[in-house]
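First, one chain by itself: the form predicted alone, in structure tokens.
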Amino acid sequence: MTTGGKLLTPILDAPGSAPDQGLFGLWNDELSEALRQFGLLPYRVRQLETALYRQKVTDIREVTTWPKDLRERVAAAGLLVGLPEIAETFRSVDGTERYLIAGNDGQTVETVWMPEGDGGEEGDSSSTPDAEPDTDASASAKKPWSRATICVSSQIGCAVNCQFCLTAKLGIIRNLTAGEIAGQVAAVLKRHHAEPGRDRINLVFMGMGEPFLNYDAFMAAVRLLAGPMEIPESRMTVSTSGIVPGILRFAQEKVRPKLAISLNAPNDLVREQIMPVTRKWSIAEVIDAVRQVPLRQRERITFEYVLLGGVNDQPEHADEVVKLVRRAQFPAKVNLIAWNPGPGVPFKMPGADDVARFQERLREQGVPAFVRKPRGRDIYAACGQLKKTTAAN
């Protein structure tokens, strides 16, 4: 088993070079600088931003608010939009879709679309009525879903090496750029004709990779999504395995998603066996860092807890989780996830009775606990199953 120390140095960067970035992913001064040779006035840059991030054009010639000669000059200079493209699609019996999304270097990363979500937002501020978007009822009625969640990746592969996760088997290949991270969202929204502000769209940064090991690109993508792409930060959640320096940086951000901690064990002894990152930062150190995050009104920290049959799913484990949450002394909830199986991963699913008993044990002691519904297990789209799989089963 690989220890966390070797793989997690330097703390907030991962090996592998990113491809050349197109215009998608640039914003404000970056976009102006990239087009400096054309002497664009500020309003022309704003028109391009609208075309890139609201209309989601794939070719510079589609920026119809620009004069034709300007479009041709920019295209002739070899400047590409660079919006990631969906290379392959796998559809589950439950309506979930898993995508292999291609980067400019030919590498693919996985993204998941979950119509109606998986219940992960239950019990937090994003599920409250005042967080609803202004909805055009006639437009929504034409869609087969009333809300949806997009699960977004931040890296190709992952360095954290959680033993129950298929992505860990890839190791770390490279970081994604801000454009590749936000581009996953744009590509999926375009496929489903979804419009933020009109449709209820939640984003969870819980796909491939550890977001806080690609911190700068991840946060640049968040600012892009919350800015010109107009997805409220209250609709975003980022999950970390407990990268303490990243959490402390995150606490200083003015624009940020909600925070989820991938806990998965009631104590360090169990957690070290399934999450080697615990050898670098203990549960107590992670919670100390989380206390520095200023929470918004009605916001809760989410503890994600994957239930592994016979490992961490017994009543005594639930009692330990209750004590841990109480000691944390900040508003929190627990999302329970029955482990999703994958080839070569040596764990077993918990029994349905064990899941229900665990949830009830937490709730009867005053800890809000919710069970996330498995989505897309049959196409390897569920939590912990993302591994660039090219077959549906």
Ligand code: SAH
The other form holds:
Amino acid sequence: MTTGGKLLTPILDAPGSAPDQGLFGLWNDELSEALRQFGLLPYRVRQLETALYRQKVTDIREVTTWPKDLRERVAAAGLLVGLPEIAETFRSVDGTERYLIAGNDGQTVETVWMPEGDGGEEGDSSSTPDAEPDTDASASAKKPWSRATICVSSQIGCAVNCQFCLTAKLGIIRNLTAGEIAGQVAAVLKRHHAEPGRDRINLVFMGMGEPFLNYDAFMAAVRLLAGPMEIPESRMTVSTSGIVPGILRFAQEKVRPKLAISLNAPNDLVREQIMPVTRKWSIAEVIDAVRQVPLRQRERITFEYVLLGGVNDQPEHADEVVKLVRRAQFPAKVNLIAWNPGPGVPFKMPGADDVARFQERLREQGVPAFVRKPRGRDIYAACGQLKKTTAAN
Ligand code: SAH
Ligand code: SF4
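Give me the form predicted together with the ligand now, not the form predicted alone.
Now the full complex is given, and it begins with the chain already shown.
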């Protein structure tokens, strides 16, 4: 057995999730089943869905479309809504907010709100263009943002152990449930009075954890978000470190976010050093798996590339990335992210000129490349900085 196999054993037995304690997270048949003892007609279940996922009530007694006695009966039976609550907020000078959101067992997860996004969605022609008019201009005119991106966590901690990532330092604590994943979005939308359908909300599953190592809960959350929470899947992007079995399952999904692959290196040799997961699945194996994903019209695969000063940020690395993207033979773009520092993570930030040169080198060889703006670095909200840290406020 290779060391890679050994290293990854903990990944394969990621600890389970906390039991769901509330109705939030259930819809359709699951919700009917949970309420079976009350003999509800289907329209009553739909009213509850609207209350849970559109109005985002926190208490059954707030379901005003239900008669009072029904609300009382359900509440008296001890059924809770269980909408996750924001336990703590850190606000950046750039408007980004980082939240600690309490899970079912009191553990907190991290979620980030980025008004105006971080440029990560640039060049994504499959999402609706920015020029789309708001249906309710007067309401959005009052808001200090015209669109926003929410960065969502899928696990508490992460088992993948990328050497440059602060979340990796936690190890894997546990998986999140579907309700906890979608609940982060609900809690943040509620705080900002944002309404998908009226406001431009993008979701990126790029917070703590590896979504494809919590596959079922992650995809159940996606269906909830795209279903009763009404966020089009074309406005969602999931990022994976390259978990091949997960990518192959994802390829079979009818409703699915766009896909981003954390490439981060020009070849397997460098990648193995910074992402040990490469010993389990090489870059070529990841790319083969991605080829199985049937792309929507004008959809592109994103390769994310964290620039680590002196490690993977030189022109010869860019040239290798160009070859790699060409060999992939699917429509792709590269999102460059200058490494965000964190305590105890032994890397250097790339120089601004190296970042610009890297981008230019890709572009002049025909590879679309964008630089993601670091958002909320001062509050440890930027990529790879999520580690339940409260020291930064
Ligand atoms: N676990 C998934 C998704 C979360 S990480 C994944 O790795 O793809 C989201 C992105 O942040 C990944 O592309 C990752 O490479 C990047 N990242 C991790 N640590 C970083 C850091 N310190 N600075 C900048 N980007 C980082
Ligand atoms: Fe996990 Fe992603 Fe961080 Fe790697 S970069 S340790 S996969 S969260």
